[in-house]
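In structure tokens, the next block holds one chain alone, the form predicted alone.
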Amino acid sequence: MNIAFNDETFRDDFTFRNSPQAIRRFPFPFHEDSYMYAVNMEPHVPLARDSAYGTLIDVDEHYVAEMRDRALVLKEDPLRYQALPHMMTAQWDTLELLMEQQAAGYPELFTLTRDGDRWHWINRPLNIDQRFTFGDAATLPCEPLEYITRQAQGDFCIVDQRDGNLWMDAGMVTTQADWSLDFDIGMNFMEWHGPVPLAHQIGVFDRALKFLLNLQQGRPVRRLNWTMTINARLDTSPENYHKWGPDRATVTPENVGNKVHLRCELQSLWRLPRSNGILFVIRCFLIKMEELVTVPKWARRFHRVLRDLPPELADYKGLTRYRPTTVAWLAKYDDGAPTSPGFFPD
């Protein structure tokens, strides 16, 4: 697969820019006229190979200008990565893996070659020419998160299994929307959800992390969350609020097509082999409105569960601000007509 790399920013001019092609691989995360939170899990197995779900790490057009921004991140705030001492062992087991998927799924762009501990990774898009021992961090120039999360698109949490809970222990967070890792660390399933409504109510996480507690090896499972952003900004953190926060009040009917977003996470969690522990993969994928009407389906549907949206998870969200303008900017491209069932265009 021949990919070409968009030369783009997320931040101060915002030249980021979808293809034809990025467009219709878009993992649209509404497959019904509204909307209402849920765990909504299923396999993670690949798909289509011209859609997000093609291989099961996913490399796109935006892979180069993404590890160019989150370097821009952890250079302002080295914090964005941390791991607690103890899981080094779940360290190595997602470099192991994040290294096979994208070298089986990319081979042009990734090779791994294994000679017992003797590791060999090359990265082509990012002119990475690696050898080290398997296991041994001083052969690497950064502990082996984060040396292989500053070459993977997506933010990347590990939680260690203990005491019937889940526990967020290491991470690598520059793309995240208004959560901090710094802020979360050390924290279980329970306490890192908190704050998100409705969901505690109906016994969602309840549910989830019983799931995930029995997640098994080999099996990984994926689902969809979504929000919105202003501007294709990829560092929506917490410790960045005042860069982007100001932006919600930007929206004007003029320049909704360019300016807002719809930020679709696609979130995979993988048991690994030696730790136990949990991967948690929360790719981000953005599309402006312009960008998103392309596709009647979508334009449609996302109009009303936009429209309808439960006030407390607009709330939560930080929609309320520009949704009035949204959605009647969105109404011009909904015609009233049936759509069909499922998330991928007609």
The other form holds:
Amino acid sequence: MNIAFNDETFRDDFTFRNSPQAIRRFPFPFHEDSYMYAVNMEPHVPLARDSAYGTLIDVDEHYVAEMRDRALVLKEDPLRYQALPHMMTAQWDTLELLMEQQAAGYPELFTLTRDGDRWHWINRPLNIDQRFTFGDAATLPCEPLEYITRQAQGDFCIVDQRDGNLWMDAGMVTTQADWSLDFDIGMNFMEWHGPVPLAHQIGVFDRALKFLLNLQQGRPVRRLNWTMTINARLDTSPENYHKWGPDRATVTPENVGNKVHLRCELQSLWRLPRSNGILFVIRCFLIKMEELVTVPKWARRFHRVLRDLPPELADYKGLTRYRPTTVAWLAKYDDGAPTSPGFFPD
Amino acid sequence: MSINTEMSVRVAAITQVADQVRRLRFERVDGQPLPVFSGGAHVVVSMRDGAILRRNPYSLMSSPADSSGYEISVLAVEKSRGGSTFLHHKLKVGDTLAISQPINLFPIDQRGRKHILMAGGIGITPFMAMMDQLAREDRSFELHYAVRTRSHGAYWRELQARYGARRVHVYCDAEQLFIPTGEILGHQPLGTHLYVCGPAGMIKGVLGSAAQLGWPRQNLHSEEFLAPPPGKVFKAVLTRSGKTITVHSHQSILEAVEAAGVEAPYLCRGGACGQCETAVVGCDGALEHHDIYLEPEDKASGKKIMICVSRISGSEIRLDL
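Mind sharing the form predicted together with its partner chain? What's above is the form predicted alone.
Starting with the chain above, the whole complex follows.
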């Protein structure tokens, strides 16, 4: 597959945009016209090749620009990457998984050659040619998790499993929806989900934890999560709230189409073989309202979902301020016609 | 949606390693490498024994880094439910079997500064893989291994040769030598983790003395595979699939469900992991819980049952399956 990489930014002048192909492959997160939390996990198996589910670790037209943005975030704030000392085995597990998946899914972009522990990695889009010894961190320019996640789209958390719980003990987090690895590091599953409203009461996290503790090798699972972002900013972190928080007051009926984005996270969870940890991939996709409405089904459905969202959820996701303006704008694209079931465009 | 990730393997070698202990080596039929795994993991082995499909969990004992083959050890059990007898008397080199992906319910705590492993008898097997991993990662460990007689104990000689007598201590019942649990547990540095695998009585005794000595619960780890105990014959009505099946006295509910062609989730098949928890719609007798997963209040509620090991005292149970 040939990918033409966009030259674009996720800050300052925000030149990010989706090509028509990228719009069609956007992982739209609503299978019906309303939304509520659920343990919406399903097997992470490949679907249609021209969708975001075509490979298990997706690489798209934003790859090069996203990696450039990650490097800028890390330069300003190195604590966006952290790994506790007992996570080194899990770091190598993750490096192996990401290299294998990228090389298998995109052989024209990535090549992995192994001779025992002597590995050779070629990343053509980023112009990297690296020989190293698997298991020996001194043979890489930085720790294995940092090394490979500077070359893979999405945020990455590795959780350690012990005492019947999962612990956030390593990660690379630069494209997050208002949470902080530096704050959450070392917390367990219940602790880091503490702030989520409504879901605790309906037992979502107890069930999700039970499910994940038994996650099996060779059977990754995925779920979708979503929020909204003003301007195409990947790094909406608590650390940088002063930069993006005020953006939410800048939405007007005239600029909704270009400024307001639906932000979808395609999350996949993988049992790691050597460490028995779990890799949690949080891959962020952005789409502008004016891009979204080019798919009539999504325009109708998103209008209805946003209009009917419980106020607690709108507050938690930080949408309250610009929700009415956005709903009014979307209403023009909703003629009230029924929508077909499922995520995909008609 | 269910995905079959079982692997088809061929028996590459069978070795008699001690009185009543056989080691089996499996290699993939398609020649592909097996997944690497973490020390302490097991696989579920599916065996076609005539018309019966048997599925038993066995700890992996080979090096977790070796993807050319997996090795397990099987003890010949006097009152075998069939699996152990099949693997000892019917299985031959060259036969094929299906195995699950590795599952680890007994992992090393990665934070441990030192690891004490205590094995009784065939409970040695998960520690073989763990020690390989700990040694490769250059971490501090010692093994205390209790055997009935020197000839019953599998692997103690090769373990002593490989890791040295300072790290591998063997105690033989027949020589009146027992693991001095109190002495060992009473003198360990902060950050030490303890792992026990063996008969139920041993696990209970070791964990009890650790608790008495003030060990934190988080530093204690144990694994015990419970074989489903036999019992009376009863009927199970599967309300969702609309089937009524008979659970024979040497069969678990899970096995009877599978034999009827109904799919039910499972992982450990030993009452430990919680995967096969099933809602009880009704029962005309008492539930006989044999698992170590459900909380006492869940067991008392009569609403949940772990179908891999538990049974009933009545004649019919209705299950949400």
